[in-house]
Structure formats: C-alpha cells, structure tokens
Protein chains: 2
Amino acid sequence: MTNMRLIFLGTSSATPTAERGLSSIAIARGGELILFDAGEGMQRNFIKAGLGMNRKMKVFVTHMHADHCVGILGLLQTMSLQGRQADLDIYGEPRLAEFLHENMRIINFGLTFKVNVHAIRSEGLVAKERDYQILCCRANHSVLAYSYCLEEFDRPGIFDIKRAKEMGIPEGQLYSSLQTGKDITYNGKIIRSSDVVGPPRPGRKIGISGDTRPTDSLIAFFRNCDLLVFESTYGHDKQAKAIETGHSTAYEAALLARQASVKKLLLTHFSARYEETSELVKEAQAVHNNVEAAEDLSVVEVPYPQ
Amino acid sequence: MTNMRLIFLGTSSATPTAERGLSSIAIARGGELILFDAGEGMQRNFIKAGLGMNRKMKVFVTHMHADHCVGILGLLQTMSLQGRQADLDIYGEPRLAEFLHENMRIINFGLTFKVNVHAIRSEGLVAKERDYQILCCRANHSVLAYSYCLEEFDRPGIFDIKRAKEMGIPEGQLYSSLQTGKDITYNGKIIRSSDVVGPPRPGRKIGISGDTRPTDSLIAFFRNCDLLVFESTYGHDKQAKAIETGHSTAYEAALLARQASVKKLLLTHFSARYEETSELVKEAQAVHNNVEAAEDLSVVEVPYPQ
C-alpha cells in the first residue's frame, strides 16, 4: 500500500486571481513528490501545503508558457535557502533545458543541490521508478505541449495466509518467495505461488492534460485513468475561443473523460473570468457522472481501484 | 500638484510567506507607475491593488536575485494577454538585460508591446522625466546591487493672485509668463516674476534601498528623503547574520535614516522568521521618531514637504 494524494497548487489559467494561482499540481506518493507544472508563485501554495522542500522530487513541465514554468526559478531559490541536498529531476521539452540553464547561469541562486534537466524528445516513457512510470503524449496546444500519465505497476496479489497455513508452510522466507510470485518446493512437494497468492492487483493511473484541445490520441492515452485532471479553461459557450487558443471547454473535457472510460474527472485551469465554477461543473456532469472542480490547495486522495 | 502614493506589493525577503509576497514596491505618481523590483508572484498584488496593466510604467530592478526580478516574466505575460500597447522601460544592471532577452527568446510571451531594457553601467542619473528624475547609487550586497532615489524637481513658487491684481495685471498670458519665472513689461513698466511669485517649492524625494548593508554612500544618497524605504531583514540580535548575508537590521536602517535626516522611514523585506514585526519597529524607533513597518498592499501617501 502506497498512499497517494493529489494537491492543487494553482488552478487559474494564464493570469492569477485573488483565489487562484498559476498552474501547478503535486502528487504526493509515499515519500516522493511529483510535480506537474510550476506556474509563477506556486511556491507560496507549496509552502502553505507543507509539502517539504527537501524530499525526493521530480518536476514535469507540460509546455513552455510562462504560467506553467516560471515558478521553477523561485522554487530553486527557496530550496537552496533551505539547504536542499537531494538532486532535483526536471523533465520537459528541449527549450525547458535551455530556460533552466540560461537562468541558472544569469541568476545567482546559490544552488545547494544538483538539478538534472531531462529533455523530452519523443512520446512514451519519460521516467521509471521501481513501482511506477511516467509517460507522455503530445497534446494539441498553441506551442509544443505534452500530457502526462503516472502509471503504477501491478501490485502482487493478496496472499492467502489461511490457505498457506492449511498447507503447512512455515512463515518466513518461503512466504516471501510465494508472495513475490516464486514457486517453492516444501517437504518434497511443489507449491505454486498461484496456489496461495491471488491475481496481481492493478495499480493506479492518473492523467494530467496540461493545456490542450481534446484529441483522439489523448482519449487513448488517458484510457481507464482512475483520476484525470483535465484543463477546462472555458464554458461551452466559449468553444470558439477554446479552439482559437488551443484550450478545452468543461464539456469537452468531460466528453473525452467519458470516451476514455475515466473513473473520476477533475477540472482545472479556469479562465480568470470565472469567479466560481459551478456552471462549468454542471456542463461537464451532463456527460460524465464523476466530476469535480479543483480549487487551490484542494486535496484529492487516490484510492486503489476496486 | 501631482498625487503620489507608494504601494507595497511584496514585503518578504527571499521566501514568500502566507502574509507576505516577494519584493516589489510601486509608486503611483500622477498617471504613471514606477516599480522598484518585481519578485516572483508580484502580479497578484499588482492585480489586487488595481494598478492597471496598460498605464505608463517603468521598472527599476535593484539586483539580480530571483526574489527581486523573476516577477517581471509573469508581468510581461499578463500585460500581453491584456493587450498592453505602451512601451515598457526596464532598468537594471547589465545581467538584467541578458535575463530579459534570453527569457523573451525562449518563452513565447506573445508580447503586444515593446520592452526597452536599459542597462545601468554607472551610478548617478538613470531616467529623467519632465518633473522628476531617478538616480542610483551602488549598494553593498552579496551581488552587484543598486539603491534608487526618485527626486522631483522644484515646483514653481506660489502665485500671489491678490498682489497681481493690485498691480493691475490682467489675467491670461501674462499671469502664465510670471508663474513660469519670466519677467514681463506691462504698461511700460517691468514686472519681475519674483514680485508676484514666491520662492520655488521643493519637490519630494523618495529612497528605495533594495538589499544592502548600511553604508556612508547611502547616507549621502538618501539625505533629506521625505520617505525612505529601507530593508530590515533582521532584528538586531541577528546582526551577525545580516553582515554575513549583506542585509541590514531594523536598528541599522533607522540609524542610517537618522544620519541622513530622513523624515519618514518604512521598513520592509522582513525575514520569513518574523510572523509580526512590532519588535523590529520598536528597535528602529529607539533611534528614529517616524518609523512604520510595511505590509503587503499597504498604501502610503507622499505629501509635499511643509
């Protein structure tokens, strides 16, 4: 069991408002923090949320508009002031590397840790850990942009202790072998892992759209997400504006989520014109039965699929 | 009469807190806005204060630490989204020019207006308008840093209408000539401007320290300021830390203000360790009789000297 929760650090599009900061989403997974975008000023909500400047951390940038990437600079400075020592891994299109290298050259951050910048040059696997991976897919925005998925690998099936005891297997190393899928020999008898361990249990899948129009590739990419965070800059009466600027409406986000069989949809990246978002949620709920609107600092637990 | 007020857009040092954003000070003078520093996220308070994205505006940067300059990037983006048309003039040490040019090259701001970057290469005059000028002086910080003064030119003296009428001078063009210091001939008689116009009235002088240790040059530079905004990162028990990091204590700020015969001192740029600043103000008041602590969005009217 690894706890996973998603924390919205900024939910406004383009321009911050009194209530909403610029784009940033944090996934706290076990001891690690995985950030998607870092709009200007996101460190304020980062600090408010008490996420911790010194933990294992990766940052994925969807695209190089200022409201999605400029906040990394302030984060680097504050991390250094707090004496961060762990490496920081940052991923994005090649211009992100240029942005970071130029600014680290010009501004004296007094970095106390190593920044590893990873330039993404193609779709697919971006980062891989022991029990999850991050994938990217081209989005459809006014500049080169990526959507991301966090996919956990399957967890081992449930170990049937009762049955193992009935079979007379002693606790300890043999249990452990069976649990990790290995067949064993005990008292001259072959015991298969599958005799005492249930089928592998699927991990969780979370999608992050960044700024984009809905596309068929994204329907495929986000298929079966337990949780999908999709931009909904506009209400559907502003669809023409959404098309013109490379964004989505709440209705379009929900339609894509339904087509991709997404379990839960979170709307974010609202135009500053919307003081509140209930109309947008209503438009989305017309086509998807599990929709919520993100607010700054709202926290969403991500349970394992049933 | 030109109205002038100072608005604090960020009063925290280095790291933002729940209550304080990163360094930025606005002077609204007549129809113009003059900014000193633009720390990350300052546009949020800029928007809250309703200062207007499209007015005549200059930005002066004290030094190239991220918490003093990164906010310009977000400001450029929001101004563009709002369709600003007027040029924007930005002043700072040569690396500021590099910072802006590189970021404008890498990030697609979709600028709707012209950005004029002015590299400061020596102390003295930085910008001059019809009725005021901006001067700079080297500060003493961990990197190249400047302090600034806004100095209004003298205003014409008070025109004594009663006396002018007694002398039989008709209203109109002759009044205007006398008011602007010209002597006139009326009915064959020479009338001197000084007969009906009082002595020139001094304009206002405002000082902005940026990040610095107190120095003798700054005492001279800030002499007779009507208003001085001086950094006071620490209480005096942290003087060693202030010396080490190139900052000032509240007590040191007040001592400099007294030595420079400053009328009113505003403390700002507080370390995030201070949840409230009354102790710092108390330390400063021990040596200066007119001290206040700045808060985010506090507004200070700047009256003409008596």
Given for the second form:
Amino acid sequence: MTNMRLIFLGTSSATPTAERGLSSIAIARGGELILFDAGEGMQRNFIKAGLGMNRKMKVFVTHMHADHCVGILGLLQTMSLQGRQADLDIYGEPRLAEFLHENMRIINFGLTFKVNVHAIRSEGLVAKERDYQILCCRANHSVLAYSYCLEEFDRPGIFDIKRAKEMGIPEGQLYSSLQTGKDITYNGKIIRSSDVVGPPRPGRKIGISGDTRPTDSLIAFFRNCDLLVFESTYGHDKQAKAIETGHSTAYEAALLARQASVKKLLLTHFSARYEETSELVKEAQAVHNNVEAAEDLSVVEVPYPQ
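Counterpart to the form predicted together with a further copy of the same chain, namely the form predicted alone:
Only a single chain is listed, so you will not see partners or other molecules.
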C-alpha cells in the first residue's frame, strides 16, 4: 500500500490575499511529490508543508498564466541554493520550455540539477510510472490549458495465505509469483494465481481541473474520480463573469462532479472577492453531497477505495 495525501499550497485565483496564495497543489505519494501548477510565492507554503527540496518530483503546468507558472522560477532557484541533485521533470504546453529558458537566461541563475521539460502536444498519456499514470485533457479556458488525472493501476487481489498453506505451497518465491498474478508449477501440478489470490483491487483516481469552463469532455475525463479538485472562481450570481473569463462557478463545479460520479469534490481557485467560502460550498452542496472548500496548507488524505 502507498500512502497518498493532497496538500494545497495556494487556493486563490489571479490575485493573492492575506490568507490565500496563488495556485499550487501537491500530491505526496509514497516518496514522490507530484506538483500541479506553481503560482508566484508558492514555495513559502511548499517549505511550510515540509515537502522537501531533493525528493523525486514531477511538475505539471495547466496553462501559461502567471498565477499558475511564475512560481516555478523561484522554486528552481531555491532548490539549487539548497543543493538539489535529483533530476526534475516538468510538463506543460510547448511554450513552457521557452518561458523557463529565457527567464533563467535573463535572471542569470544556474541549477545544480537537470531539468527535463516535456512538451504536451495532444491529449492522453503524459507520464507513466510502474503503478500509476498521468493523463491530460484539453480544458476550456481563455488560453491553451489542460486538466490532469492521476490514475493508479489496479493492485493485486488479497492473497489467501490459509488457502496457500492448505495446498502445501511453501512460503517464499512461489508466494511472490502467485501474488503478482503468475501461475506456478509445484510438485508437478499447475497452481493458478486465481486459486489463492482474490480479484484485482482498484487504485485511486485524482482529478485536477486547472482553470476551465465545464465541458462534456471533462465530465468523461473525470468519470469516477475518488477526488476531484475543481476551480470555483465565482458564486452562481457571477456566472456571466465566469463565462466571460473562462472560469467556473461552485455550482457548475458540483454539477460536473455529480455528472461524472465523483466521490468527493474539493473547491479551489477562489476570487479575491470572497473572504470566506461558506456560501460557495453551500451552492455546491445543493447538487453534490460531498464537497469541501480548500484552504492554503490544508491536507486531504486519499484512502484506497473500499
């Protein structure tokens, strides 16, 4: 089992407030950190959260608006000043590489580690590891933007040790083979993994909207998320403003979550006009029964599905 928790490093929209920094979300999964967006000043909450500057890390940028990407520059410089050695992978639309290289040239700072910038040119698979993958879908914003999903692969079923002992199978490598789905031959008899291992257990699915209007494509993309973080820049009375600026209301975020059969919805990216978010949560709860508003440095544990 791999522990996973989500940490909000910034929950305001384009303008920071005294209580909220600009957009950034971290997923701590085992020993790895997966970062979505890095608004200006996010590294202060990054440090407060104790996330560590030299761990395995990927950064995914939803779009090239300053409140979502400018903070990468400071984060890179701080990592170098603290002696980071591990490679860093950064993913985003093709202009992201130019943005990083030109700013680093003008500001004139070097790095103590290698940065691999991966240009996203189409929807679909973005990154893949042994037990999870990151997918993207076009968002509907005022500029080219992507939403992301972290999808874990199915885990092996529960191993029935009692049944294995009854069948006389010795512990060790044979147990390991059966647990990973491989059939074995023991004492001249074929023993199938399914004889002692239950059905596969689903992994977790986490959705990150970035800035977007709701779309049918995103409903399909976020289908059955265990946890969906969706932007809720405005209340329902500002829907015209949301449409004009390419954002969503809390009500619209909840409606999309319900249509996508999302288990839990977390609202974020609040306009600075909202000093507190209880009314936005109330609007969302009218259509989805499991909604919370994110706060800077709030932590959400992500358990495995039952």
